[in-house]
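The chain below stands alone, shown as structure tokens; this is the form predicted on its own.
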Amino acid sequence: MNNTNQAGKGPILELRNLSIALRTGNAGVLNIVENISFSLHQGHTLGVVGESGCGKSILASSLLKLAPNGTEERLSGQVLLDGHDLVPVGEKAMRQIRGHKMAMIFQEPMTALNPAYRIETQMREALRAHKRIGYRESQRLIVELLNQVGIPQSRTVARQFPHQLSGGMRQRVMIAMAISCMPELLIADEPTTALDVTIQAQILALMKDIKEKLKAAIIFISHDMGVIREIADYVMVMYAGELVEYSPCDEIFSRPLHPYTSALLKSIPRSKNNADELYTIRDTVPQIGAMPRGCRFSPRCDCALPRCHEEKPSEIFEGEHRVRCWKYGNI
């Protein structure tokens, strides 16, 4: 269950049976994520993959205790950051952790950046939240950070507004803000989804470079298994709020165990020539509050057994490879 320990150090992040529920005004309490456990060490990237609606983004935002607007978040289990449990930590203390100990890169920077303020103003605010620095020093750091993420003419860009930048440039600004206080943990929520293939490759290369320079741990969320293969050391496959498979990256691509993982891998486009024959998984992810009785993937699974529709499978372990499926009494 735990990643390989580096130099005798414990994990930067460890989740123990984390469950997430949201209280909303109309729908009451909704159970979004159930019993997620994993650990992540310095210098490793965990890829979290699954279709839209599988709970990936809620999991990411909950680590920072950023509940969606209009909801109240309830966490159970443990979220251990450097061995300290964040579940009971209050909002005031979390403000000191966000951006400093761990930071998030959002999917759409145009909604994360304030359109009314220049880039330098927003970056300065992020720096001053955790560092006691003056205007000149902050200006020097802003230019340095923008250079670090590959933004040309960084002094000019710093004085521009978000709408004046391309999507790739805005994403680089978001990455610069996220690494400004050198966090131990970076959470990237589908940071390449809205970008074209060329810019996507540049952002992935930048993320790899940042991991090497900062020696940070990264959680990289995506629905694209091809992207995950490029960036991740470990892969966690989520379906309908549950962890269904976890493995070192190479192993999950060479020996996928869960039918859902296999289906995701089949969905990767192989070439332009067979684009019209792209494999699709039938039906959709079940709605929150209307989960199947047994395995949550069973209504869409081509190899479901009778018990799959009635009984919820437990996790099966083989070293670092874990799977939740009735196909495996023993791996």
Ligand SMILES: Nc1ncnc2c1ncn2[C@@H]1O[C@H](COP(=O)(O)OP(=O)(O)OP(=O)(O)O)[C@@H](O)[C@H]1O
The other form holds:
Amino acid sequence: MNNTNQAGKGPILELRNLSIALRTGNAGVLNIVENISFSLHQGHTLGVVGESGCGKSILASSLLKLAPNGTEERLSGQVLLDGHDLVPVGEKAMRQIRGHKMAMIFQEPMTALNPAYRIETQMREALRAHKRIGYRESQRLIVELLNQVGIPQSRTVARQFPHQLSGGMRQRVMIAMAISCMPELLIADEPTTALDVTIQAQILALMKDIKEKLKAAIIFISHDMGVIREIADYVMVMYAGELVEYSPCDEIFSRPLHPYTSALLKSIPRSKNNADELYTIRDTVPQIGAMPRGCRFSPRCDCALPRCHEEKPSEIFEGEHRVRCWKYGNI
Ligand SMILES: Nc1ncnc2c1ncn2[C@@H]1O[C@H](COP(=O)(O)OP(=O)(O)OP(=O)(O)O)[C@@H](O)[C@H]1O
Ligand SMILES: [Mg+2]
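Can you give me the structure for the form predicted in complex with the named molecule, which would complement the form predicted on its own we have just seen?
Whole complex next, starting from this chain.
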């Protein structure tokens, strides 16, 4: 399963000052994501964390140029895939890139699976969209892929419809479809969140296995810092549409710099049975269109200085560790 599409030495994905606005039917134009930059190399997994509504899914789907239904996405900045900017690329060319160079795994597999078709029909279509292969070869590949993602009785499952499978099995099928064309970039948006706890652990183990074998670049979105710790090489922490901290994974846990990251880490339950121990960040995330003037986290921050309420912090670099916070304003 080694990835043969690999690029040279440069990053597979590089975002340069990417901002995303959504044009919606009744709410007008909403600025959802602002000024995100990072690079991601082959074989590396970037974990993306942040509270609900901070723009993780919009960021992920914008890379494939898939706007939510009923909206239109406006991207500014650059999204470089193998050095080629996708921002000006039209829908026709994007169809060739989706599923081939980039693939996505969604939280709810039914978003991507068609309930009306057998698994094998959907997988064959995905395979044949990008490869010239005959029926027999596609059947062989489908069974091989289903085996690879740990589906028992893969021949039988291939003949079934999505509703005949459990949530965990459907997610395995989604993963099989996503890896079928050996993408260079795999985006997984909360792939374990909708599943039972025991199944979550199995799917996470499968994702780790895929990471080792596919050697693709992976963007892995999760609410769960515990999950991120297990799979990510780098972590990006988002708050209200902005990158607030980015660093190698170990450092986020051993030396978080942004007060928001520290608060997220404090809110991980130490014991699953004792809800009393849970730390919660005071107040709520600001609304789109009513963002605080300075640092967007400042109204909720225990360390906020007067300056934080007035001026946006610029980004401070310390090796690969990046943070936007006035606490480190004069480093
Ligand atoms: N179809 C839409 N129309 C209008 N606004 C939208 C739409 N989809 C998302 N948004 C807004 O964009 C922002 C970011 O949403 P997004 O789904 O990316 O958040 P998220 O970080 O993935 O949250 P979660 O952790 O709950 O999945 C939110 O404020 C949301 O209200
Ligand atoms: Mg989401």
